[in-house]
Structures are given as structure tokens and as C-alpha cells.
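Just the one chain here, laid out as C-alpha cells, in the form predicted alone.
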Amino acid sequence: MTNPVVIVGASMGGLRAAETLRKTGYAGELIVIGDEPHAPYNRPPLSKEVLAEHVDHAAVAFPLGEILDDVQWILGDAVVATNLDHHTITLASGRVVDYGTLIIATGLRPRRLDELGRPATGVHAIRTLDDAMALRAELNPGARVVVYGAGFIGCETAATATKLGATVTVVGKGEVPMLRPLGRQLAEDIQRRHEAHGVTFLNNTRIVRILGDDHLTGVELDNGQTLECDVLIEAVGSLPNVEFLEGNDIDIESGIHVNDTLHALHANGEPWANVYAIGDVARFPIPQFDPKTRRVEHWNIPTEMARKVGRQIALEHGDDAEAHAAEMAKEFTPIPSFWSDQFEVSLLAYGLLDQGEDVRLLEGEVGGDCLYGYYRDGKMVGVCGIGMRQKVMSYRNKVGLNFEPE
């Protein structure tokens, strides 16, 4: 008997691969391992409308259908160990896993700020349900609120703590919030938006120490301003999960880099033939927006992935060689794509927006419902819209090419 196909991460992306391989057909031993004692579940809402509301398992749970029935889960026993050589992964548990394909999807964890101070309660980051829980249980109406950070992680919170009646100040570094991806025209029109509704902004601005013992009662900023406030969420950025990777010959470098088949590399560049890596822990290329390789942190990703790499394995394993063969030889050419939510605003962007070196309101006005499109060299790399969904989904099969509009 083969050795099983071990999946490392139990989220979206590990549950979409479990799901993808036993629609192809594979019917061997399938193991999914999750460091959280939690089965699958979404992560966006979290920022979003879940923690506006009772945050528990079942508001973000993922159905799980009967095909995964034989399907193995080890929850809440964390991978701290890999040797790609001998096919084996060590868990916190101390139990040795053996694999004969590993597929990682362990995706990130926040970026936290301990250098700054760390008080024992009130300083807090999303990423999981129980950080998600931990944060609603202290957004009480009155409660002063530093949020740290003014990308959309750090904007969506911001307004979710605003309508549960804190009252919130974003402290971000850039000059205005979600700057690189959104371009400042539109970053200034979201700005506005939160201010009609109470939210502060102090840009271009940074903590240089969090206050406080038992509980935060402040932080300190760059400019000698102390802000006091009871809940600090902090939202400065994520670091990819592969530490239980190390001393394995595997580049690791900003994630695990993958080659088109999203099979990982080994330092040369030569992949693993068994070992691949999908979601926001990956690091490739897209070529129809940008050849450089990079993580891309959107929603559809994980899922696009894990189904091509569910895909070859599963029929690799079966006995059609030819469609094998023609899996592997197809293109991963993703258009990326994210949705946002902050007070009123409902943003839908599709393609890379962060590679627009030209971006143009195409329709609508600021200030209300509009459209832009992002460009480079021609090209129409991106489209963002606030409302404008249907017009917004028209663009999706124009973006990564030379495309004009009307």
C-alpha cells in the first residue's frame, strides 16, 4: 500500500484539495492536518461582517460533504516538523506522519509587534476564529480603539468597531490607507468615507511603543503623541507559515516558491516531485501581469490552486497517463480577486491593481458608485469598483490583456 497524500493546512485550500482529489478519483488514504482544533472554516468575514455579529464555528463553518467521509482530520496538532527526504512530518503531539505526497497550505500568520510592549489583554491581531472571538468580546460600544495599520484588513476593522459604537483611530505608515493596491484617487475617496462616519486617520505615522501591564492602556506614537485606548488591533502585515520547513533543501524564502505545476523548489530550482505548495503561503508567477514571483493574498487563490494540484495528483495516481499529461502541461494563469467591505463601501477588484502604473476612472464619480481601471504598458492589469458589481464581473476576462474601453 501506497503511503497517503498528506494535506498541511486544514482551511480553504487544504479542504478545496481534499475535495478536488477525491472528485478526480483518488481514492487512497487522505490525511488533512490542522494546527486549530477547528475544522475548515472562512477566514474573510472574519474582519468583516462575522465579527460585527455572535462570532462562533458555525457562522463560518465550510459544509463538509459525504465524498470526504474517509477522509482522515488532525485538528488541532501543529506540524513542527518536515524532512522531505524521508517523507515524514512531526507533529506537536510528537506523532511522525509518514506521506508519499505532501501538499502545504499552511498559509500565514500576523505580523505582531512584541518589540513595542506586550501588554497581558487588549492587544490583539485576526487571522483565526478564536483571535476573531477574543477581539468581539472587547469592542463594546465607548471602547477606544487603535487600529494599527490601514490596509484592508486593518480599514474593514475599523469600520466593523465604528458601527458596534467604538471609537476608532487607524494609524497607518502611508500617506493615505490602502495606497499601493488601490491607487490615490480612490484611496482618498474610501479615507472620506470612513471620516464622514467618525473613523480617524493619522498617516504617515508610526507606534514606537504599546502602554500598559496587565492591561494596554496606550500606545506612544513617532511624533510624541500618546493615544490612550483599550483595544489595540494590530494589522501591519502577515509572515508566512514554513518554519517547520527548515533544514529541508527547499526555498523558503517570503514562502515556499512553486514553478507552474506548484510543485515546490528546492534551493537550484529543481522541484520536488512529490511535495507542492498552494494558497497565500505560495510564492509564483503570473505571468500575464507580472513574471516576478510573489504571494498573493486574495480569496480566490487558494481554492484555483488546490484544485490544479488536486487535479495532477489524482491522476497521477490513476490510469489515464494521457490526462495526466495533459494537466500537468496546462497554464496557471489566475486572475486574481478580492472583496472588501467598510461601512457602505462594497469594493470588487479583479486582476493584480498594485501593478497599475496608470489608473483611470472609467464610471461613475467619486463619492459615489465608480469604476477604475489600472494599467501598465497598455495593458489593463486590474478593475476596482465601489458598488457596480455587474459592471465590475464585465471586466474580469478583460484584465491581463491589451484591452481599451470605450
Second form
Amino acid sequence: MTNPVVIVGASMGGLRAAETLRKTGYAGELIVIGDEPHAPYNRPPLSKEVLAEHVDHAAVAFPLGEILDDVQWILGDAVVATNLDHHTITLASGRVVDYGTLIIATGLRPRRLDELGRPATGVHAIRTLDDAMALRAELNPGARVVVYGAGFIGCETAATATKLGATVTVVGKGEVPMLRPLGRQLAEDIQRRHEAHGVTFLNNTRIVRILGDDHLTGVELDNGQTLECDVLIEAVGSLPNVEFLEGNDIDIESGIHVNDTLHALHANGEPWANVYAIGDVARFPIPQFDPKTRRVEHWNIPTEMARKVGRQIALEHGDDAEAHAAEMAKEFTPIPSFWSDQFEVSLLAYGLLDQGEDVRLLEGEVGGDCLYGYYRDGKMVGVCGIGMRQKVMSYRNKVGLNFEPE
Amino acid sequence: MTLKIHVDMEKCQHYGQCVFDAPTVFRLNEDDKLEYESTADDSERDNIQLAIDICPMQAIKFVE
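Here we have the form predicted alone; I need the corresponding form predicted together with its partner chain.
What follows is the entire complex, opening with the chain shown before.
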């Protein structure tokens, strides 16, 4: 194998990959490239603490240990093209970087709705620290806020904005917020808790126009109604950052397709020997569920993938072929894990809830602390609770389709 | 060598992710609140580092 190892993406996945490479003994050249100007930082606080408190990059930055002293950082320069046959990537600045091994951790970007109208100010999304800081500047007490999209980010942001004194309406195309992952009973329960705090939900509704020239004045809905508002937050899903790979023989349909060793794949399914993808941008198999591949936008996934890839590459560069072979053969079976805080509701979940066809209230009650199991073919594929953390955690190692039904 | 561990309980939201990586150090009590050992044997270093990395609130650190 030749140097250097180049990591594209300087968020949590890229950082953990760099750390693991060094810890596992890779001492060669290591370059981490990020499109944002900031060193790696923690994103979950963006929809919560960063909006609610006056915190800056230092408050959310990941500590960079001495082990990373020899890492070369290229920040504020996005990757725009790559040639996988010639092992080069091209950055927005025009700089060309050669790699021996490439780790792609470019993540996602929010889907934006420019085609519906784009006033100069007032329309926001939340993915980066700069996004959150720009939004915070407009989230004043009394502001009329519309959140478009009733998923987790949308609902968390609605709760935070309400706590800041804004008047919040959540517009969602589904029948109930967060219906698909959580199931109807829990989703309706959480909607009622939001409503008790003053949040308004317009379900089964789409925005068809965003109004205003200089500043946002309102949104037009598909039922003909117009909602006047000062702030619009677009929380309508994400797109994988894969465009820089176009023109190469690589499967980037719905994210970068990787195999069980997290190698990126040619269109014919053969792996690229020196190209990996990790984190939100990767579409990968979780064998304890099913043979399908999927992107999993959950907290623990980038770190777990980064550790596996980092160890594999470091050992490949080392002189212990046996250790490398053992690492390559080690099955990758992460257990997706996520949480969400919305007002007093603190959700903790494991598994793939959206794979559940049958959702059962296992403990507790609607409106209070509760624990739901998500089942497919009689097997538990996910567990989610409000409160009851110890009990939720006790199910963590039991979710998946390879386990015997109860 | 003994390791010293500190959790910023202002930041901690009791998600319990650390419990899986370093169960000898971190646990949730009956009220689902985090409890932890403020010292640990050096043999636990790697596990505690995993817990530090995976903490969603980045609330855990080694005390030098």
C-alpha cells in the first residue's frame, strides 16, 4: 500500500478514522479535508443548545489529542471532483491531492426548496454550525416560525424555538409527525405533548410557495391558505454528498454503496481496493437485520464505521498480515442507536424502528414514560422509550432479525 | 497507574451510551441517572476512551 491516507470529510467520522489510524499504528502521511472552515465539532447540539444558548465553535469542538499532531488538515476547501483510476481528488480551490487510500466521509446536506421561492433572508436549514448560528440570530421572542418537515430535526427545532419564545407551526406532509419511525400511537402522543407547549401542527400539508423578496413574509400551503411568518426552517430530509464521484465507475445510488468491509463498490459490485466510505454518506449492510443495504443517519454509526476502517487500513500498512486478515474478517454488526430531546420528552432508541410492521406498547402508558417494541416477523427490530432508560438499554442486544422470536 | 475520570454533570443527559463501552466505570442508577467511578485501573483506558468518544454530549474526560 502507498501513502498517503486521505480522509474527505472533517466531521465526526473523519476525525474518528484519523484517530483510529494513528492508534492502530499507521504513522504515514495522513490528510483530512473538510468543506467547512471549522475543525471537527459535535452536531447534535445544533438543534438544541446552540440555538438555545450563546455557544460558539469552542463549545462544541471535539478535543484533538496529541495523537493527531502530525495530521495535515485542509479546511474550508470542498472536494469537487475525483479520479479513482488515477487516485486524485480535486478541491474547490483547484488544488489536486493524490491519495494512496481514500476514506470518504462527506456526509449529508439538507434538501433545500429553492424552487418554491427564495427570499434573501429568513429561510434556514440546520446542518452546520454556521447554519445554526444564522438561525439563532433570527429566533427572537415573539418571532413567527414555520418548521417545514415533521421529522426528528424539525420537531427538536420546534421545541427549542418554542422555548425561546417563538410561536411555532410545524408543517408536515405526513398524517402525524415522526410517524414512520415511531409508529402512530407514540407519534400521536408526542404531538400532543408538543401541542401542550403551544406548538401548532399542520399535518397532511405541503408548502407550495415561499413568499417574500428581501425578507421572508410567509408560506403558501397546498390547501390555499397563507401562513405569515418571520422564519422558515426547512427540515425536509437530506441528500448524500456524492456528486464529486460522478464520472467514476462507482455505485453512488442513494449514497455510496459499500460491502461488509466498508469498501466502496464498482457498478458491478466489485470492491475498490483502496476506497472506503463511512458515516451518513455510506449505504451498507447490517447483517443481523437483512441482506439489504441502507444509509443509517444515527449517532453511533460514523464512529463504529471509522474504527473498523481505521483499523483495517492501519493493519494493512503494518507487517502483521494475520492481524489484518482477522480485522477484515470481523463481522460489522453495529446496533443503530439514537435519541431525541423535545421539551420534556427524552427518547432513546436502538435498532431500525422503521423496519417494524407491528408496534407494541411493552411497558408504561401513553402520555407518560413508556417503552415500545418494533417487530417484524415476530422478531424485535427496534426498541424506543420515553424515560425507562435502563429498560430500553436492556433490549439493545436483542434487536435484529437473526434472533429467535419470543 | 490509576486513571482519574470526570463527567460534567451539567452537560450529561444520561443517555447511557458510555455504559456499553465501559460498564465497570459507568452505569445508570434506578432513577436512570448516570453514576460513575471517578478512578479506574489503567487496564480500562481503552474502554473509557471509547466511552469518551461516543458520549453524545462530550461530557466525559480524563483528569490529568
